[in-house]
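Below sits a lone chain in structure tokens, taken as the form predicted alone.
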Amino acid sequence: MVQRVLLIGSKGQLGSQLLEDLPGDVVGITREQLDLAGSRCVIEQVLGELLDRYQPDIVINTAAYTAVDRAESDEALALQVNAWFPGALGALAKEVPVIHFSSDYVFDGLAMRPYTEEDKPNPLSVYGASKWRGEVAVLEANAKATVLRCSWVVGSHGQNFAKTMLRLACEKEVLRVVNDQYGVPTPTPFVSAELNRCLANSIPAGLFHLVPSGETTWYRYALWIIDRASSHPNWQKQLRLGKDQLIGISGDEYPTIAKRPASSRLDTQKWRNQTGKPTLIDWQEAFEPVLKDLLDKKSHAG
């Protein structure tokens, strides 16, 4: 049984969820305590001091540079946070398991099937390349390391697509959303539930894909969110558009600085085999508690 967890990035979207849900003695480390934008020498020194002070049984890293478009012009910092730091962490904490989170953006999205862990990454962006390099670095530095690739992460904390759609639906009379990029929303409570189950037994080392079952597009995802909000008493009077005013468009009609993969579908067979779970919960069912929390809080309803 794990006794102490050192959780790096505990104020982020995923880190906040894990801090709430993980059992036992969880020590949250924030940016104020460990600034990954600082000098590498200082980062290594502070990290070493934290490991010595808390003597964790496991380290979980949810800290990341996630501004996908900004990374194109801020490559040095994206690489430091997403690529260099996981390797440094793996080396300094090599006596204990390290769980590190990565992204579907390591792939180019051209596959006609869900990607497996055996598929070679081919990132389209600086962000995707930095996440791939981070995977390699931590796995090479720490034989006990686990890398979990997730896609379209969404939670009650921080900023995400669901919150953006709810806000825009209260501001816009027409909303255009990309309908030819496929993936799976990964709610943070789903990730924490899978980790809890894993920590209670044994932590598998290696690279794994961890997303719920099913798939969708950004447009269909937004449609589902707006449909649910339109029947919620906190939002009915606030929404300025309905499902008919939500329009599906191609990715070419919505250019971004960093190119997105057309398919972010990830095969979870390896994770299911390792953890003895024949199927994983559908993404809509997994997302229910998050969406309920967002709607109940009136977080964008004024």
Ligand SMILES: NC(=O)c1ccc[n+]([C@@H]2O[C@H](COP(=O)([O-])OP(=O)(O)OC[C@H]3O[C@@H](n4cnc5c(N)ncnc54)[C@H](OP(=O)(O)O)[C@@H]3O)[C@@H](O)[C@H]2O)c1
Given for the second form:
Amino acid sequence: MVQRVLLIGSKGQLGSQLLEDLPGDVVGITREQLDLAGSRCVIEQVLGELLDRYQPDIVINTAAYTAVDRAESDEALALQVNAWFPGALGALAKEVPVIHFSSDYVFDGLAMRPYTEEDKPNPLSVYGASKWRGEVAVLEANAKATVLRCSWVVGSHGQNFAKTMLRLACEKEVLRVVNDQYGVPTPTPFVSAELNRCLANSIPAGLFHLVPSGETTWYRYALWIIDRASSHPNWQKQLRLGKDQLIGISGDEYPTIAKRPASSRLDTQKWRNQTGKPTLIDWQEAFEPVLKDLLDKKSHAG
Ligand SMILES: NC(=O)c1ccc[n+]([C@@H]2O[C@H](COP(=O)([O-])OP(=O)(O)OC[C@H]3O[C@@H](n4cnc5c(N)ncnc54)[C@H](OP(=O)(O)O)[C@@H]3O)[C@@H](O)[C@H]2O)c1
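Please supply the coordinates for the form predicted in complex with this ligand, as a counterpart to the form predicted alone shown previously.
What follows is the whole complex; the chain from before opens it.
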């Protein structure tokens, strides 16, 4: 039974949610306490002190360099945070299990079916490459490590696609959104519910895909959010964008600095088998608590 959790990255989207939801004594560690952009010696020293002081039963790392486009010109820092640090953490934690998060961006997105954990990554971006190296590093350093690959993470805290779409729908009269990149949003309460379910017993070690059921495209995802906002009293009056003004485009029409995978679909069978859950909740249902939070929070609206 896990009693004390050391949670690194506790101010991020996922970290904030886990800090709220995980049971027991969860010690949140922020950038102010552990700056992963600093010197490696200092990071190891501070981390060692944190592990000694709190003696956690488990360490969860949600800290990451997540600015996908910026990483293309900031490779050294992306690699330090996403690749070197998970390995250092795994080694320093020694016998303590580490849960680390990774990304669908480790894949090139060319597969015609959902990716399994057996599929070899082939990242298209510096971010994706750094996340892949981090997975390998933590799994090699810590025999009890668990790596959970998620996609399109979305929560009530921090910045994400859903918040951007709501803002743009209030500002613009026409919006073009990519409709040929496939994946599934991973709401942060879904991740915390899955961790809660496992932490009560034991969490399997190794590499797993962890996303809800279903799939969508960025365009269909945006359409769903705007549709829900349009029937919410806080948003009805301030939305400028109607559903008909949301236009699906191809990824080629929306060039980005870092290339994104066309398919981010992740097969979760390994996780479901190992944790004894035949089916995972559908992404829209998993999204409900986040959507409610996002729509209710705009209560200052007319
Ligand atoms: N976002 C996605 O769509 C997505 C998709 C798939 C997988 N993932 C993975 O899921 C995990 C959680 O992602 P998220 O969306 O919760 O990320 P996030 O909201 O960007 O949070 C990342 C956290 O890392 C911290 N951090 C970044 N650089 C740091 C540094 N130099 N020193 C110390 N802390 C630093 C940030 O601190 P501050 O709060 O101080 O900035 C923040 O708390 C990550 O492993 C990410 O790669 C994310």
